[in-house]
Structures are given as structure tokens and as C-alpha cells.
Amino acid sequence: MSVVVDAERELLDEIRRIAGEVAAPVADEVDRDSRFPIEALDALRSAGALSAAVPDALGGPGASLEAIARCCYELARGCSSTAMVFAMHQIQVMTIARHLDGSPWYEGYLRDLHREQRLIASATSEVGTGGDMARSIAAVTPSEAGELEFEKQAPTVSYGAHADDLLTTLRRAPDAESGDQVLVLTRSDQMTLEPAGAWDTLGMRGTCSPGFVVRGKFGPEQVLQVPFSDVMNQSIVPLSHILWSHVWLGIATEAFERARAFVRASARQKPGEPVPAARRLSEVMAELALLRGEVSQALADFIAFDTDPGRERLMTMASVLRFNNLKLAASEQTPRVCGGALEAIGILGYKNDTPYSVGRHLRDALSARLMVANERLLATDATLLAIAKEA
């Protein structure tokens, strides 16, 4: 067994322990109180898991995308919000690592992240853009003190108040077009977050994602020089859909397992008699298999696309369609599995105080359709299908 494989196995073993022993016992409380899952994040820090994706050349473990995705899945079985925070953080880490472009500042930052287990949030949505991540209103602006600065109205910043650093999309300059964007990383002592709303939601309550007016002052070396359009297509969009879908698969799997436990308990109570819920459970299992197959295949497809020189395949319309469709399929299938599990269990799944409760799982799963709204993706796919030679 190679050192890398052994390290990833140890990482997954520790993630499973955190999911089961730390995250799961407080998941209902995190949801009920809409509070940040601080216990789980502290445990992830102690395990060094926040730097799992930092390349070994920069002092980190250099875990593979497959390992990170599996971590998201395992955490989601314990606590959806913990898993989503972990997934979003790892998306930022991997994005930076994949687009360093020889930047000493960013290389130094990743070393610091590994040593200090820093948590990165992102501000990519903006009031006034209609949810279009490919456009920005706020811009990198020279300040009177000779620094650079920005002010951005972000309708949501997931776990922003709990993050150490923030990765923000901005126009390259005050006179730049809305699509001429860059990413800027600011540390907590370089920015202020002015609350612009509360986070009282149906699901994913522990992600603590209200809106903020974000202001930052920073040096020019903190601007990632690779055009955001390349970063978005090669990293942010596909990695987001892949890791999010593993979170959703974990939620769906846990809901299914609760339904299976209910059916087994029912069968033990009346040996030899048919269990009416068993047939519905078999239908849910088929739905879960479809979800698992799509998520697994999309991960394999990304790895294959990513081997091309210059990541050219990730810049194609076929790639955009592929990973948009992953998001669409997974975000639609996950609530179906959770809803089917609820139907199989019945009232004990509907109640919040039973070991078979799946209400939290269903509510968390419904958020999947809204994270980059499915209607927006369907409209994009419709346009691309008319012109793309391959799909």
C-alpha cells in the first residue's frame, strides 16, 4: 500500500469518526438553533482536515479529489451543514491550488492554511447580478492610501462570520466590463462584514449564510492573476457540483438507511408477516442507486477531462453541459430519495423525536435546487444545446 493511499485511508477513518461521534450527536441541535457546527469544525481542525487538499509540495497532505469527495459524503451522513461547510471550504482550497500560476503570495498562503487550519469562505454572488456568478458589479479599486479595496453587497456568504479568510469575485478594475473578473483573497484582519439580513431558513440552517456588505483592503499580490472565466470553468463550477453532489448523496443515503432500519424493526415485531413499507423501500433503493451512479460517473468524468494539457476539455461546452447536468440530476434526485424514505417510514419519520426522523434530511435536500438555481442552469443548457457539437 502506498504512503498516499495509507494517508487517505487514515483521513477517511478520522472523518467517519468525526461524522459519527462529533457531528451527528449535535446535528439536530445545530438545525433547530440555526447555529454553526463549531464542535465538528474544531474536530476537523484538530485532525488537520481543513488542509487535506493543500498540495504536498506546499506542506499539505495533497489528498485526491476522490478522497475529498468521500469525506463530504461521510460528513453529510452525520450533519448536512458540517458537510456543506467542509465542501465549500475545500472548493476554495482546490481552486487556489489549481491556479497558483507561480504566485509566491498564494503559495505562502496555502502553507499558512495548512499550519493554522484556516477556514475559507467565498463571496461570489452579488446583489444586482441576478445570481449570475459570471458577472460582478463590485470592482478592485485603488484606495487613497495606495492599497486596493472593494465593497460588495453579497446576498449570501456561507459561514462568513465564522471564516478566517474570504475569496471574492470582483471586476478587475473600476472601468472593467462586468464579465472581466478576478478572484481576491482577503484575510480576516483585512476585511469587514456588515450584516445585511438573517439566516432563518427551511434547511441547511447550520451553514449560517446571511447576506453581508463586504469591504476589504489588500495588496495587489492578493489578486489571483488567472482570469476568473478560466478559474470558473476549470475549477469552481465542476468542483462545486461534484462536492455538493457528494454531500447530497450522503444526505440521501442516511435517509434511506433510517428507512431500512425502520423496515427491519417492523419485520422483527411481526416475524413472517409482510411489511407494507418494504415495497416502498425497494423503490427508494432504486432511486438511490441512480443518484449514486450519476455522482460516481461525474467524478470519473472530471478526472478524465482534467488530464488534458491545459485542461482544454474543461473549457468546452460539452463540459459545461456535463457538470450542469450532474447538478440538475443530483439536486432533483436527492429530495425524491428523502421523500420516499419518509413515505416508507410514515409518522415516525415525520416526527422529530424518533431515531427514524428524516425531516431534517428532506429539508436540507430541498436546498439543492436553489444552490445555483436549476432554472438558470436549464436556461444555460438550452442555449448550449442549440450550438454545441457534442453533449
Contents of the next structure:
Amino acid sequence: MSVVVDAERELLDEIRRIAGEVAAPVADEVDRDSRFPIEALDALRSAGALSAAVPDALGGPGASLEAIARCCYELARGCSSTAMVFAMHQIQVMTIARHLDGSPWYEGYLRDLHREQRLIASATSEVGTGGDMARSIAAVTPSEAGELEFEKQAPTVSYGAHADDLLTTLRRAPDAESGDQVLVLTRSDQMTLEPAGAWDTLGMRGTCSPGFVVRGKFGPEQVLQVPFSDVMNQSIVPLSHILWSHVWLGIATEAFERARAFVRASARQKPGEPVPAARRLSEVMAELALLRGEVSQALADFIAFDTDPGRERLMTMASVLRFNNLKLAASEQTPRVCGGALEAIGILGYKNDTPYSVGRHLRDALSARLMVANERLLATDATLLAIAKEA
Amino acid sequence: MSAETNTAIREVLREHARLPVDVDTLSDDADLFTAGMTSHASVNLMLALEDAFDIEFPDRMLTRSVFESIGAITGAIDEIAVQNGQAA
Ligand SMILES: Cc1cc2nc3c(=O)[nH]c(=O)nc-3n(C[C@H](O)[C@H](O)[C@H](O)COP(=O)(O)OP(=O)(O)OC[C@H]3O[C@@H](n4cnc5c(N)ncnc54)[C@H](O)[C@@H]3O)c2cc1C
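Given the form predicted on its own above, what does the protein look like in the form predicted together with its partner chain?
Below, the chain from earlier opens the complete complex, with every other chain and molecule after it.
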């Protein structure tokens, strides 16, 4: 076995331990109090997991996308919010690593991130454009002494108050069109986040994602130079859909396992008698298999597309449709599995204080359809379908 | 590339790209997206080009870079014409 594979196995063992021993025991409390899962994040930092995706050329472990995706799934078995925070952070790290294009500033930043286990939040959505990542209102604006600045009304910034750094989409300049965008990373000492609203939600409560007015002041070298459309199509959108859906698969699997445990306990109570819940559980198992199939196939497709020279294939409409399909299917299927698990378990699943409670899983799963509204993706797909020939 | 092709592409752009600027002010290598073409408009442009030139863009050509300038569009149309065995 190669060194890399051994290192990835060690990472996964450690992630499983954190999910089971650190995140899961406080998952109900994190949910109830809508508080940040700080002990899980501390454990992830101690394990060096926040820099798992930093390439080895920059001193990091260079874990594969498969390994990172698996971590998201394992963490979600213990605590959805912890897993989603981890997933979003890794999307940011991978996006920077894949597009830094030799920039000394960004290379130095990733080395710092590895050494200091820094946590990156993101502000892509905006008051006025919502979840439309391809348009911005706030702009990179010249400031004094060759510096740049911005002010962005961000409606939803997950773990904004707990992050070290922030990745923000902005218009390239004050006179740029809304679609002429760049990505900017600002460090904690270069920005202020003024709270704008609370985060008291149905689910994903521990992601702590309220609105903020973000103000940043930074150097021109912090503007990622590659075209934003490349970054969005080759990395942010497909990687988000892949890692989010691994989180959702973890939530669905945990709900299913609770239903399975319930059915097993019922069968033991009255040996030899039929367990009505087992029939419903069988249906849920088939639904979960569909979800798992799509999530794994999309990951395999991304890895195949990504080997293409110049990542041209990830720039095609067929690719946009492919990874939108993943998001649409997984976000519909996850609450379906959780709801099915609830029906199989019955009242003990509906109660919040039993070993078979799945209310939290169902509530967390309902965020999937809104985390960039499916309606928005369907509208995009509808346009692309008019011209795309495959898929 | 013929002058007619260039004129025909500009005509389709004028009608379908919904640019906030006059198409005649754009050079052949000007970035249409930077000039304000939305991705929605770019799909309408592709459909209109297929219709005007009686061609089909294969999926591998349906990328942003192929439609980002008049020059790039011309290159794509020429490539399809060559594949179809027509003189470009
Ligand atoms: C748990 C969670 C964490 C998040 N974390 C972050 C984060 O860290 N950073 C960040 O930037 N954002 C974050 N978001 C925000 C997210 O990216 C979306 O911006 C947000 O969910 C709302 O945007 P929207 O486009 O889905 O809906 P909105 O823009 O609020 O629109 C409302 C509704 O109108 C409809 N609609 C609007 N426009 C269209 C259209 N063009 N076509 C069809 N229908 C339309 C849809 O039904 C949509 O649900 C998070 C969201 C969630 C749920």
C-alpha cells in the first residue's frame, strides 16, 4: 500500500472517531441550542483535518477528493452541522488549491492554513441576487495606498463568527457588469463582520449561518486571477454538490440505521412474530440505495471529467446538467429516506429523546432543497436543455 | 473566415445576445460575457446560431469559451463546416 493510501486510512479512522466520540454525543445539544459544534471543530483541528486537501507540494497531506467526501459522510453520521461546516470549508480549500495558478500569496496562504489549521467561510450569496452565484452586486473598489476594499450584504454566512478567513465573490470593479466576477480571500485581521440577523432555523442549526455586512480591506494579490466562470464551473459548483450530497447521504444513512435498530429491537421482543415496520424499512432501504448510487456515480464522473486536459469537460453544459442532477436528486431523496425512517419507527422516532429519534435528521435534510433553491437549478437546466445534446 | 460569416454572426448577436452595447463597437476578440451577455442569453445565441447556419454544436463545443467572442464563434462554425465537408 502506498504512503498516501495509508495516510488517508489514518485520516478516515480519526474522522470516524471524532464523529462517534466527539460530534455525536453533543449533536442534540448543538441542534437544540443552535450553537457551533466547537468541540468537534477543535478535534478536527487537532487531527490536522482542516488542511487535509492542501496539496503535498505546499506541505499538506494532499488527500484525494474521495477521501474528503468519505470524511463528510462519516461526520454526518454523527452530526449534520459539523459535517456541513467541514464540507463547506473543504470546498473553499480545494477551490483555492485548484485555481491559485502559481500565485505566491495564495501558496503562502495555504501553507499558513496547514500550519495554523485555519477555517474558511464563504460569502457567495448576496442580498439582491440570492443564491445566483454567477452575479454579484458588491464590487472590488480601490482604496488608499494601492489597497482594495469591499462591502457586501451577505444574507447567510455559515460559521461566519467562528471562521478565520472568508472567501467572497465580488464584481471585478465598481463599473463591471454583474457577471464579471472575481473571488477574494480576506483574513480575519483584514475584515469586519457586522451581524445582520439571527440563525434560528428548522434545521442545520449548528452551522450558525446568520447574515452579516462584510467589510474587507486587502491587497491586489488577494484577487484570484483566473476567470471566475472557470472557478465556478470546474470547482465551486460541482464540488459543492458532491460534498454536500455526501453530507446528506450520511444523514440519510444515520436515519435508516436508527430505523433498522428499531426493527431489530422489535423483532427481539416478539421472536417469530412478523414486524410490520420491517416492510416499510425494506422500502426505505431501496430509496437509500438509489441515493447512494447517484452520490457515488457523481463522484466517479467528476474524477473522470477532471482528468480532461484543461478541465474542458467540466466547462460543458453536459457537465453543468450532470452535477445539477446530483444536487436535485440527492436533495429530494434525502428527506424521503429520513421521512421513511420516521414512518418505520413511528412515535419513538417522532419523539426527540429516544435512541430512535430521527426528527433532527429530517429537519436537517430539509435544508438540502433550499441550499441554493432547487427551483433555481431547474430554471438553469430548463435553459440548457434547449441546446445540450447529451444527458 | 469569410466576411459574410462575420456579418451574419454579428447580425445574430444583435438580435439574441441582448448586449447593453452596440455590437458594431465590439472587436472580434472582445469578451462578450464581460460586455454583459448573461448565460441565459448565451444559450439563446447558440440556438439562433444553429438556426442561422443550419448546424448543430456538439456538446463538447457547448462551453463558455466557444461563445465568448465573435472570433471564437467563427472558429467553432468553421470547424463544424470542415467536419461537414463544406468549404468554410
Ligand atoms: C444550511 C445553509 C447554509 C448556507 N451557507 C451559506 C454560506 O456559507 N455562504 C453563502 O454565501 N450562502 C450560504 N447559504 C445560502 C444559499 O447559498 C442560498 O443563497 C440560499 O439558500 C438562498 O438562495 P436561493 O437562491 O436558494 O433563494 P432566494 O434567492 O432566497 O430566492 C427565494 C426563492 O425564490 C425562488 N427563486 C428565486 N430566484 C429564482 C430563479 N432565478 N429561478 C427560479 N426560482 C427562483 C426559489 O424558489 C427560491 O427558493 C446557506 C444556505 C443554507 C440553507
